[in-house]
Structure formats: C-alpha cells, structure tokens
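Single chain ahead, by itself, as structure tokens, in the form predicted on its own.
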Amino acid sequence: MSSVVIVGAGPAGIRAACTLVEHGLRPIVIDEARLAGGQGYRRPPPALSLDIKRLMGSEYGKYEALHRDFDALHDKIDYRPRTLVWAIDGNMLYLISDGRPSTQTFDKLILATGAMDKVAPLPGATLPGVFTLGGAQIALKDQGCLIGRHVAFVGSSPLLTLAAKQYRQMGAEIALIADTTPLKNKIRELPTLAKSPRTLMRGIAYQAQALASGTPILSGVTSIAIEGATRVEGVRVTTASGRERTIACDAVALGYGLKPETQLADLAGARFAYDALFNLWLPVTDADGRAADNLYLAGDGAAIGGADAAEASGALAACAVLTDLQIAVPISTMQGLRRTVSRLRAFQRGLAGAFAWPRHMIRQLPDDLTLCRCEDVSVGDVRTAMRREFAPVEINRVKAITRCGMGRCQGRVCGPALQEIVAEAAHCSGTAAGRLRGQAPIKPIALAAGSEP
C-alpha cells in the first residue's frame, strides 16, 4: 500500500486525513504542535481553563466540528504530534520529535504547513509589548493570557477586529484598531468581497461591534511608531488628514494580513511565481493542488484562503492524491471542492486589495530601522551595500552579503519587507528583486538531528 504523508493538522491537514481515511487508507499525519487545530482552531491545552466557546463565538460550531471530526480518526491514522520536519529531500522527510531524530518515506507527500504573520518593521517594534497578531491569539488561545491590558491593534489585515473583538470578549480594553489601508479601497473591492457573503457580513459585524464598544478605528493611517523608554507606552499614528495623534498603550499586536509557509514546499519541489497583489512568491499548483510528482499542497500553506478554504482544499487534496493512486472519486465531489476553494480564494483577493500591504511605507522606512532582527541589520544597512561598486541587486545576493534573512527565522519574517527594501534601491519590481531561497533547516534544531537517527 502506498504510503501517504500529511505534514500539518489544521483545518486542510484534518480534512485531507478524513478523505484519505474515508477511502480506505491510513496516513500518517505530522505536526509541530502538541494539540491538532492549526492556528484558527487551536485546542487549549486541557489542563486550561479556558472559554473556548465564548472565544470562538460564531465560529464554535466549525471548530467543535473540526475536532470531533479529527479525534474520530485516532486509531485509523498515524498521528505524530510534537514532531517537525526540518528538511526533505527526494521521497525522504528528516524529523524531529521531543528532540530525537528520525526519517519517514513517502509515496505521496500533501503539505498543509498553514500561514503565518506578514509583517514590516516598525519605529518601536522591538520594543517589550508588541506582538504580531498570532502571537497575540496564541498567547489566548494556548495559554489563557493577555499580552496586555490596554492593547492596540495596527497594521492592514481583517483579522485585526476579529483579535480585538476576542481579546475583548476576554477582558482587555482595546486602545485603538489603525488600518494603513484607505476606507475607498474596501469600498473598492466590495463586488469581489460578495463572493462569500456570510464572511463579509461576519467581518462587517465586527467593524460595528468594535464601534459600538467605543474603540477608536482609524483607516488610511500613513504612519505608525510605537512609543515607549523601556516597554509600550503608546502607539503615535499620523491620521488620513495628516493629523498626529498618539494613543496610550501598554502593549501592541501587528500584522499586515498573512503569508503561506512554503519552506517545505520549495524544499520538496515546487515551482513558485510572483503574485503582484500579495506581493509574494507563491507556489504553483493545478487545481488540485498538484505542485510537482508526489507533492500536493492545500490550505493557507498554498494559498490564502481563511479556514474554509483550508478545509475544502485539504479533501481536495487528498481526492488528488486518490485519483493518482488509481482510487474512484466521484467527479461532483472534486467538482464542488474545486468551486468552493476558487470562490473563498477570490474573496482573499479582494481582501488583499481591501487591507493592502503598505509597499510606500516600507520603501520609506528610515536607515536606522532595524530590518532583521535575528542578525541585527538595518534599512540602512541593505541599502548601503546595495549602493557600492559591484553592488547585489538580487535578494539572496543581498542576504549572503549582509546577513539579512539568516537567522533563526530564516527570512520567515523579515523576507517580505525585505524584497521591498531591495526591489526599491534596484529600481526593479518584486519580480525582479527575486525570491528567498529556502534551506534545510527550516526551523532550528539541535545539532544531533542532523546525524543519523
């Protein structure tokens, strides 16, 4: 029997196992994390008490649902929790569980490796209190805390009211919501945002919910620092209208909407191209999900698309994986996935032009800005090197020549404003700037899993 491999066991994960498992085969499915969920559906740990329902609020139902759903499989899958994959090469995967080494074969791989924050740097962000806004619902959702009292929440992302609205629920007082995005532009993209009505009234809801809790909510915002001697203070905005206003805080979450996490997929073979409108390099899968021989990716791991997508294009994936294992699907079923996948996809579109990524703002930044926290370099220190003689002009030159990019995160975070920082001293599009290569490790690891197991 073919063995089957499902790395990731969120909302795609989940429903790529279920498929597999309805047809009669018994994946193995590996995950970072100690709980199934993802991200969006993270399980609270047991021993936390922790009013998840309340938390979730509309979406309880989906996720009671997804974790029924996925407890269901236990005795019919190989689940590994705890365990991350670091590096593949050819049908081979190296691992990593509770610190020991191990490999694992595969016939057929379906990455489901999620999302995580896009972010940009910030006059203050380095401050103690500020959070991108995953960390910010971890630090919920995982661990039952607040990452503050008085909190803000900035950048250009829809999920910005939805943290405030659960972070509200749960106790905090919410400062201020700031959208680098104009109101026109979501006007804008309101035909394309119709798609998926039921989410755009969920997100609407939480505009008027914010609004009516007295929480300030400031669109078309052309500037942030966060402000503080030793911790946040606050958080300073310049307003549409040039004013300057600043805000009392004492902690701030960031985030500029999300970005797939595709190291393992480029490690495993996947093509990638440039999307314009998210302003990153994006895998290249068929409707499927297809990416290469062997390989299928599904969720936000290929593309963004929000929790239901995930999960239609995980048993999308996994009815891929079905038809080239020579197993019958019915051609409605795949039909309909591919429909509703392509239809919540659409709708990420338009909410990447409703909150945009602030591409003027980020070629402005100022020298002294630290770009890449891991290695400690500057704004200004990318485009000092990028202004000599024989100077990089292509990203991954300008990685190897000042670090930016090689530390832990291995450009996971500091790649995106990074590419704008490049593409800007070149005179060049993002396109040719040129993509983060990834490498083995993804994530760091102790220096025995290296070796072999």
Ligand SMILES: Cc1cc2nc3c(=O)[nH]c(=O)nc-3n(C[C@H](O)[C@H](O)[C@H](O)COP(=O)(O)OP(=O)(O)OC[C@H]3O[C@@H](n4cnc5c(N)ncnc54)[C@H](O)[C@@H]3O)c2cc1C
Given for the second form:
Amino acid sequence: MSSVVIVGAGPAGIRAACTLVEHGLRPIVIDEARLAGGQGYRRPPPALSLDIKRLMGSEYGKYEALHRDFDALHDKIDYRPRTLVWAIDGNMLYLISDGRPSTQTFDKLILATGAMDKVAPLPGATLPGVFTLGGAQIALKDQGCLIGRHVAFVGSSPLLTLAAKQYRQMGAEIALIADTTPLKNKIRELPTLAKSPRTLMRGIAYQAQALASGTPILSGVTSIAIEGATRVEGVRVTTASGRERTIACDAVALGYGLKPETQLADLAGARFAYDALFNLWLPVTDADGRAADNLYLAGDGAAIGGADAAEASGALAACAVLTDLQIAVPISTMQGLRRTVSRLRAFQRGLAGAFAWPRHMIRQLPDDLTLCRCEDVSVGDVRTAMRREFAPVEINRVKAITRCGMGRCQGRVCGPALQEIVAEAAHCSGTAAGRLRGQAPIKPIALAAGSEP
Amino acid sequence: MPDHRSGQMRDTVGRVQFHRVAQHASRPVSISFDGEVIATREGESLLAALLTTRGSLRQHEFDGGRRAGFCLMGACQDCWVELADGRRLRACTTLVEDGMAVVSQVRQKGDVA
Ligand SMILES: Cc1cc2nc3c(=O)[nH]c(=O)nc-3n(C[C@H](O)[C@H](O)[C@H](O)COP(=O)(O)OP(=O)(O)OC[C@H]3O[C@@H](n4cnc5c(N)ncnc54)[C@H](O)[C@@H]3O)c2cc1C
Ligand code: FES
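To complete the pair, please output the form predicted together with this ligand; the form predicted on its own was given just before.
Expanding to the full complex; the earlier chain stays at the top.
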C-alpha cells in the first residue's frame, strides 16, 4: 500500500486523514503539537478547568465535531504527535521527536502546516508584554492565562474583536482596539463579504459587543507606538482624524492577519508567486491543492481561508491524492468541496481588503526601529546596507549582508516587513524584491534535541 | 479575576505579566528561577509558569533588553531559556518538569549560534 503522510493535525490535516481513512488508507499523521486540533481549534490540556464551550461560542459545534472525528481515527491512522518535520529531501522526511531524530519516506505528501500571525515592527514591540494576537488566544486556550489585565488589541485583523471578546469574557479589561485600516475600506469590501453572511454577521456582532461594553474602537489609526521603559505601559496612536491618544495598558496583542507556514512546502519543491493583495509569496497549487509531483497543500498553509476552508481543503487534497492513486472518488464530492474552498477563500480575500496590511506605514518606519528581533537588526541597518551595494539587491542578498531574517525564527517574524523595506529602498515591486527562501532545519532542532546550538 | 498566586508574586521588573484564569487540576510540580522555588502544576508550560510569577523570561543576547516571548506557538524562538544544567529550552512549547532550574544569566554575544 502506498504511504501517504500528512503533516499537521489542525482542521485541514484532520479532514484529510478522515477522507483517506474512509477510502481504506492508513495515513501517517505527523504533528508538532502535543494535542491535535491545530491553532484555531486548539484543545486545552485535559486537566485545565477552562470552559472551552463558552470560549468557542458559536464555533463550539465544529470544534467538538472535529475532535470527535479525530479521536475516532485513533486505531486507523499512524498518529505521531510532538514530532517536528524539520527537513524534506526528495521523498524523505526528517523528523525529531523528544530530541530523537528519525526519517520517514512517503509516496504522497499532504502539507497542512497552518499559519502564524503576520506582524510588523512597531516602536516598543520588543518590550515584555507585547505578544502576537494568535499568541494571546493560545495563552488562554492552552494555558488558561491572560497576557495581561488591561490589554490593547492592535494591528488590522477580524480576529482583533474576536480575541477581545474572549478576553473580556475571561475577565480582562480591554484597553483599546486599534485597527490601521480605515472604515471606508471595510465598507468597500462589504459586497464580497456579504457572500458569507454568517461569518460577516459574527464579525459585526463581536464589534457591536465591544462597543456596547465601552471599549474604544479606533479604525484607520495612522501610527501605533508601544510605550514603556522595561515593560508595556501604554499604547500611543494617531487617530484617523490626526489626534494623538495614549491609552494605558499592561499588555498588547498585535496582528495583521495570518501568513502561511510555507517552509516545508518550499523544501518539498512548491513554486511560489507574489500575491499583491496579501503582500506575501504564496505557494502555487491547482484547485485541489496539487503543488508538485506527489505534493499536496491544504488549509491555511496553502492559502489563508480560515478553519472552515481548512477543513474543506484538507478533504479536497485527500480526494486529489486518492484520485492520483486511481482510487475512485465521487466527482460530485470533489465539486462540492471545490466550491466551498473557493467561496471561503474569496471571502478571505475580501477580508484582506477590509483588514489590510499597512504597506505604506511599514515602508516609512523610522531607521532606529528593530526589524529583526532575533539578530537585533534595525530598519536603518537594512536601508544603509542597500545603499552601500553597487548593484540592485534582492531580499536574500540583504539577508546575507545584514543577518535580517537569518536568525532563529528564519524570518518568520520579520519577513513580510523586510520585504516592504527592501522593495521601498530598491524602488521595486514586491515581486522584484525577491522571496526569502526556506532552509533546513526549518526550526532550531539541535536546541530542541537538548544539545547546544 | 481569580489568581491563585497573587500572594507570592515577585519579579525583576516588579510586575507579573500573565494572569491565570483557569487552574490545572493536576499534580504539583516544582521548578526554580535563579534559585527561587516556583510551585507549578503538571501541564503548565514553562513560559506560563514563569510569566505568572514575573514580568519576563530572559535578557536578549544582543540588545540587552528583557524578553517575555512573542508568538507563544513555537515560531518566533523569542522564549528560549537556559537551565542550570546547560540545557536550553523553548519555554512556550516545553511543559514544566520537576527540578527544572532556570537561570537568567546572560550569555555573551559570541556564545549563541
Ligand atoms: C496562533 C493562531 C491562533 C488562531 N486562533 C484562531 C481562533 O481562535 N479562531 C479561529 O477561527 N481561527 C484562529 N486561527 C486561524 C487558524 O489558522 C485557522 O482557523 C485554522 O486553525 C487553520 O487550520 P489548518 O489546519 O490549516 O492549520 P492549523 O490549525 O494551524 O494546524 C497546523 C498544524 O500543523 C503543525 N505543523 C506545522 N508545521 C509543522 C512541522 N514542520 N512539523 C510538524 N507539524 C507541523 C502545527 O503544529 C499545527 O498543529 C488562529 C491562527 C493562529 C496562527
Ligand atoms: S514565544 Fe515564540 S517560540 Fe516561544
């Protein structure tokens, strides 16, 4: 029997596994996390007294169904939690689990590696107390902790009001919700967003709840700075009308939407294209998720689409694998899944307009701001290095000269902003600025193995 | 807001960063930070155990500032801490184990790969 390996046990990976099992296969499911569920449907540790039903709200039904279906697979799949895939070479995966390395070959590989927060540097963003927006949700779901008592939610993302609602429910005071996208952009995207009325209504409800509870919500802020000497003490914003406001808080959740985790796809030979709406390099796939020979991508790791799209695209990628293995799948099933995925991803493109990456703000960041948190490289270091070069330079050259993007996170955090700074300094498009290439090991594995870096 | 540790908070910058709103009903686990014993529970991440008792995790190797993690999902690598036995651990994805002795000592710039 062919070996099909799925990397990632979030909604995409789980639905891919369910579909393969329904057709008689026994996939290997490899996941770095301790518990299945991925990011959005993360399952709290069993002994944590967290009311996950209340926290998940309207999404609890889907959360519960996903976990129930995954639990039912336990003797039908080869599930390997706490296992990181850190490199891919040909049809060989390099794994590490609790410090022990191993390898695994595959005939077909489905990557369902999910996403992380897309962030941009801000003055004060390295202060203790500043976390990513997704991180703020993880602290709550995974550890039963709030990142602070008076929390500011800043950036531009529909998840700002969702996370603020969860925090308010759990007893935090919401100091501020500040969004860099002007209201008029949100109104412009309404026709696209109205195609998924349920999701749109949910977003509007969160916003209304925040307003009703007296949280200041500012749309279209033109600058954000985090204040404090050794820790977060407040957030200073310039409002759409040009007024400066400083609001006290003890923690900040920062996010500008999500960016796919594509390092493995890169190593496995996927092609990438620059997407001018998301301002990101995204892997290229066909409608079913095929990215290269024997390589399939699903979920937020392929294209940001949210949890529902992740489930559908996981099932669809599995159908593509089955089809390519000459195992019959009803054509109507695949057509239905394709429609769902394309509708939800179109909705997400609407969201990317309504909650936009603040490109112009980032391109004008001051020289003294830290761009690379790992290697402590400033925006000015990158600009200076580029001015000194005689020939036009692209992003990988900039990385080699300045070490920006070369640190332990491999550019996961600074990458999107570095891209903008390079494009601006070189007076070129995002495409011409080039793409930071993924490199093995995709995460610092020697360290995880308990040895020295 | 429930916070079972408010009595024993102490921190290098005078403030606790995380606030616990749900409890782990599990076995007690004892760790330490620069010799100070911290009572935690099985299932807690090293990061949560430290940030519910102080304001930061470590000093940054290069810029000298304090850091307290950032992504909390194992991606940014901002939360590596060092143990007395020389092990280095990613605090957000590592669960507490009895006897873990975290030291806040700063490594010199050249030490880090
Ligand atoms: C931090 C964060 C918090 C979020 N919170 C919410 C929320 O509260 N509500 C919401 O609707 N949406 C949330 N989202 C959006 C979320 O991306 C989607 O809703 C959904 O989880 C995407 O599903 P997925 O299966 O594509 O990926 P994910 O759910 O992200 O799952 C990917 C899985 O792959 C694993 N993985 C990745 N790389 C490797 C590797 N190299 N080796 C082994 N395993 C690997 C990861 O550990 C993870 O378990 C959040 C996103 C992030 C990043
Ligand atoms: S906080 Fe980002 S890796 Fe731990």
